[in-house]
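Single chain ahead, by itself, as structure tokens, in the form predicted on its own.
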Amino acid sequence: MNAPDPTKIKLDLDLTHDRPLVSCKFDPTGKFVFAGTESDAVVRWDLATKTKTVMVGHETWVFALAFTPDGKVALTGGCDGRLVLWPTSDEKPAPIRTIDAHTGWVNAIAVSRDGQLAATVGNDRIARLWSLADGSLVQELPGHDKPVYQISFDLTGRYLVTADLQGRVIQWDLASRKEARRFDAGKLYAYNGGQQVDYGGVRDLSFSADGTLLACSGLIEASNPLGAVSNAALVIFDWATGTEKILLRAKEDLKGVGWGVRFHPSGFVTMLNGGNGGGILLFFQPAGPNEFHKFVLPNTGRALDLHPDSMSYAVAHHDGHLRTYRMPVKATA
């Protein structure tokens, strides 16, 4: 792979609909990009010819995004506790499957690497095991107090990963479908006692590409939770020993939340912040603990994802924009 000069990044595509995104996901095979919007609508676009198709299976909000390994079929949650499965191609998708998978959101989806698996979490604070073969549930994983937000399969494929508004994060064994330990990652959490308001949480997860590192990426330093004064920040854990290793933040004093994580695979980490900040992508190696490059976006962004080519990210952004910025192959000696 050509190593990219994340320090060189630019606008590479702007593609437009007429609500705010919420979420966004390049497929597998690199050819769509799809969003999930403050509406009962995904929206996918063809990067080629940049046509957009609207594909319409929620009640509300579509907050969560995921692919099966060939990329045939994609999956989307929303607000309506739904978990809809649809042909990622066909030029007029329409679902195949619709399930009732929470009680209230869906926040994230994961598809286990040998594609037999939907994982989904929701604010029922509770993980669910899906068969994509016929759409029956296979387990429930119960574990967390709090609403969960993100999930992910490790490397391997041994494990399933849920993080929560409390910052805790547990790895799941799925041979066994038993909690094997927990990780720590309450430095993303607040709870402020004046208003009364838990605030924070891991807001998205990325490993490096080796497995060895996880990146929860969400908040500090809240201060003022409803005026949502806060700072964005990313806890790396060490993968083998389940221990944090470092905390990495921003220079300046940006207000923002982490809204994205993503490790390329030359190593760096890519976090999306977005807030009042305005939105950034910011690049760090994982030693820290500050950037080593920043760019400004031109909208505050809610969601982030690397292109399968490894050279370009998507940004869906609030104000109806996705945007894909794109990294030039770096200029040897």
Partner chain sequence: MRCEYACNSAEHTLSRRRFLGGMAAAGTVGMAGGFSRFLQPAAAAAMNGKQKHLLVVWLAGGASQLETWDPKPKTITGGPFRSIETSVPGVRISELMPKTARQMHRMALVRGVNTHEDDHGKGQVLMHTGRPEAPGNPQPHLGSLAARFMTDESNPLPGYIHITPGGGGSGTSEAAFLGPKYNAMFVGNGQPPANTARSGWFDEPGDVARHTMRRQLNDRFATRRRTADTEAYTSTYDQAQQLMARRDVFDVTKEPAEVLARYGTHDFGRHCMLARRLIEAGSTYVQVSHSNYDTHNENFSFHLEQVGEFDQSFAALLDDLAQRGLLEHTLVVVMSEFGRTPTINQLYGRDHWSKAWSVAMAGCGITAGNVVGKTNEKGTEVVDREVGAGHLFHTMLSAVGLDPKAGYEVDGRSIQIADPAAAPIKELLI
The other form holds:
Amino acid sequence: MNAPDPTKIKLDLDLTHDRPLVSCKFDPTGKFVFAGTESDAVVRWDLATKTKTVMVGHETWVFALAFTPDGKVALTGGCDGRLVLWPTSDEKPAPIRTIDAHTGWVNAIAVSRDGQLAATVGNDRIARLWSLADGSLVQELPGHDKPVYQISFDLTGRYLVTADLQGRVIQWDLASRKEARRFDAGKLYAYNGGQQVDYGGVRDLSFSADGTLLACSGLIEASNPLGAVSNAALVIFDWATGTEKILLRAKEDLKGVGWGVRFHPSGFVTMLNGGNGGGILLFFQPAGPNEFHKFVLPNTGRALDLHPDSMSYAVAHHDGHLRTYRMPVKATA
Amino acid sequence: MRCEYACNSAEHTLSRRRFLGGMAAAGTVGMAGGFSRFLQPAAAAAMNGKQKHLLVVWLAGGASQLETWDPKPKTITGGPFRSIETSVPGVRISELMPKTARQMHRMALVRGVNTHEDDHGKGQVLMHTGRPEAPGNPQPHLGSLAARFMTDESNPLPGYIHITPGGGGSGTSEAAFLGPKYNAMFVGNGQPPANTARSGWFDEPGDVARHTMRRQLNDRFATRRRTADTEAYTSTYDQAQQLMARRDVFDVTKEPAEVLARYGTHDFGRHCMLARRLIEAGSTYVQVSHSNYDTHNENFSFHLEQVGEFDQSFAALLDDLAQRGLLEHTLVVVMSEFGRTPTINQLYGRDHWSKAWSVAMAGCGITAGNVVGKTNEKGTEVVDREVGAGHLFHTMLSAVGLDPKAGYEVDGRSIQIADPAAAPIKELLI
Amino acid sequence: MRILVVVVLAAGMLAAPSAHGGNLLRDAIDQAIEAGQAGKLGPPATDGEFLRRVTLDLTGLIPTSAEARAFLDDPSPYKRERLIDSLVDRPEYARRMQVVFDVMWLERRPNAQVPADAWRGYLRKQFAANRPLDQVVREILSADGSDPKTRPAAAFALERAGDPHVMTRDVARIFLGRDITCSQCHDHILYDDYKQSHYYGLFAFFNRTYLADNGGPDGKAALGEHAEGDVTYKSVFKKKVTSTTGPHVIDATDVKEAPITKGEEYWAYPVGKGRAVPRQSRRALLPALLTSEQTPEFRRTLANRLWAMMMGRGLVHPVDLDHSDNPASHPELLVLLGDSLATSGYDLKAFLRELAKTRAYSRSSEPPPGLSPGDLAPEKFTVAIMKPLTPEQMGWAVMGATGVVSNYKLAVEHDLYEVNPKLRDLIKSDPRRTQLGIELAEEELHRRLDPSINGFVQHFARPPGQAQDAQTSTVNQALFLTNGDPLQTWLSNGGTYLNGRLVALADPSSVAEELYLSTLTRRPTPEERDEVTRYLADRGKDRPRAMRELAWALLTSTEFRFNH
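Form predicted on its own done; form predicted together with the partner chain now:
The complete assembly is shown below, putting the previous chain first.
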């Protein structure tokens, strides 16, 4: 594989929609990018033709997007509590199955490596496992006291990781379906006594390619949650020991939230800063502590994904644009 | 403006007792003259044993009308939450309030509120006084008016109790020229009002003895030097003793655990339960503040948390008041300094929006199940029966039997109790 | 009769209050107050009442029992005058004036820009030196906060964030006796005298001013000012008419402004929210004009406010509603007071001394029998008006009565002199140094006890940014005094605190005397002595407890709460 050069990243595709976007994901084949919007519609773009397809199967917004490993089925989770399965590449996809998965929002979905299970988390504070074969509920995993924001399977496929508003990260053993470990990303959470509000939490999760590191993105220094005064940050855990390795943050106070994080197979880690400070991609080495490169985006970003070819990122923007940013191959000496 | 007694004589101390007993004897000097007009109905109501109460739930920071009383699902401004049916067919509210939805038949909604004021401080003053803030010319807040004109002086509980998170608050300015006696007493955090427990330095007989001695001294002094000010001073000690005797009213731990569970085991739940205890014990005006709705950032997540708390506690409170027969004598109002922008900003936030928002009311004097006013499809403008803070203020006063047009004089200025430019919302009143 | 009064007043006008011989201001005052009131005037206050009153008014404290005894037992017919003269030379006088003017000028705003200590220290220095008040006012209205030397004086404007409307309103209220707030939007509806043009004439001095985010020492905020910006206004009643005005005070004509040369408008040009300094400052035009002879409202208002402080009510009342529909109770007297104050070179000490030496000031607050309510109308000043203690007075009186002040004073003096005998010897070597030592001790005492005063301020004061002249009783205050920690503890301390001193006295009559002298500055009547004796007998053997209860009753009595 040719190593990309993130310091030379630049805008590649600019895909537009008439509503602000809230989420995005590439399908595993790399043919499409999907996005949730500030409406009941999910949008699919064909990256090659830029053809836009609007898919309506929810009553309201969709924050959660996932795919089966073979890419054949797209899963969407809405603020209506529904989990909807779609044929990813149909010309006009219609829901294959609709499951009432949560009370309130579905915040994130993950699919197991064998493609058998879907896992969902929501504001009802519960993680649930579903059989993709028949849509039945396999297991409920209660253990969070606050809305659960993110979910991911580990690289071995033996574990599931869920993370919530308080920064509580729970590792579930899939064999026993019991809690195996907890990680504390409480640094990403704050209770503001003056405003009487909880704020922060793990907004996104990513494992390193070798499975040794787990990155949690979110925010720190939330001095004014209601006024969006905080700084984006990453807490990096050592997966083997379950201990925090380092906190990564921008050199300057960029003011924002770490809405997305992706480890790159070549080792560096990318965080999307969105918020008052605008949309910014920050590139870190895991040893940190600060970015080695900063790339300012044309608009604030709300979600981040890495293309299966590892050469470009998708960012869901508030201005209704889905933009992809491509890294050139590193020039060899 | 200052609290100005008409003259140095104790005869002119304003009190309901005197108005009832002998208005004519006291003469009609200064402030006293204009008061009589609206004191009569309230006083008469009190005599009939129909003490009226006001309970204001204050959603501090400006709650979003779109995530509460006036949802616009499936529109560009609607946000991710859906609307649900309520106990009033055809009236839908945000899905964040399932329990309150089942109380809707006891409530009325005002959906056409336009207050033209997007500043927190000014909005707060506006909603509590029914008129725009005039620097240097403060007007009494609703609670102070209630304390002054709806509260019998023999009532041991303060006329204006404000329950806030943490029990904080200055309690020094709400009454304006009515005088500090009618300022709010702040409680919260499960604590009774400050200094209401007998000092450990005095045993009970000693406490009785010291007060007896104090009264003897004062009575002697008053034989020759008695003024409205000295009277007011000595009466505060009687109030203090009465309040100390009723201290247990503030103790929510006296309630069974299942009741607390119904209200919610958070501060706001406890505070709503305290509000019910206080109303039950005869308090005239109780305000409960719920903090904080000023969601410029992540409006939806914050409203999920805040409105979730509100829904449980408020529904329990309303149900309790109704079950206990208190609701027909108690006007319940849910309001903020303003609403929030229909437009969702880039931070998933909503900003200040006074142009089109909602206030909810229930109970005394209010037509239940009613919805007055309407906003357009996107909630950006009022399209039917627009009302301002003045109208709401007139309505609240009317609902509890105070004449909003009654006037009084302060420092030679004649003031109408509610903004003369506004009028009650007739459709809301029984 | 009326003519005669005017003639007498006119003569009095010529006499500076401090002048010896001739017509003294105090005589003119008494003639004015007593005219037509023969047979309807209250008797003089007792020595105890007078001592307590004037000590509170001029030092903010109540006398100790020892001071009370000494004064009551002093047979001299001149003791009251001597007392007044000595009080105004104590450091506590400067402290009291500091509190009076701090509260009058800043109205308890949080000290956000200038630390409270700096501002108050500045004020105290002016009053200790008895600096002419007009000079002090010019200084506080001129200072812009950029010069470290005058920064404390800039608190008046800085704590108002330099807001032109707030400055307009407060300068009018505080210095011109006119609450013209309503005139911001229209001519006053009820008071013909208050015009919208008054508001905007004053506003025009401030309209170019703003709080810059730099320019002060260490990069702190200071006042900036633009070189241009004219004032136009419309009445809400006559929206079609737009008026333009230059800066002027009330009905005077616009101040002549020097022409501005294009391109040379500034010494420091505006950059963002930074401090701009114009070559021609409008704001700088006001202080001299305001305090000049051309603005009689200034001296009249200042005199009226000082009169109200001493007498419990302004000749114009309320003090910020001076207009023809609310005339002064004694119009000629008010003119005389203002003019005398100005003629004396705004000598505050002399003015207050003179007020304190009037018969009007020294009357009993107890009405003589047989007078009608009309005779006793407060604006006639036929008896002394009872004044509720200010929050600070209340705190210091409670701490004085319970022995907190005297005990702390001993501790301060010990720490200053016993720990360092060299310092003691040095201070005793020279009267000037002795005076400095007294001032040093007073400052240290305040440093230690001011935090306790804050509790009283919190319960008794009106909200920040509002006029502080009215005091009203609340249940919170009663609860604070009934169960609040500080008072109950102070009442329970033994040793040389009040409780300890009372317990040490075996004879109930002596207990009564010490108790009454310590709290009410008078000896008890025989009836009161009996009452104390009975109380102690009834309350059994636990004497500290009984003393605590008795002392509490006296401290919470009406007689204690009011300066009567």
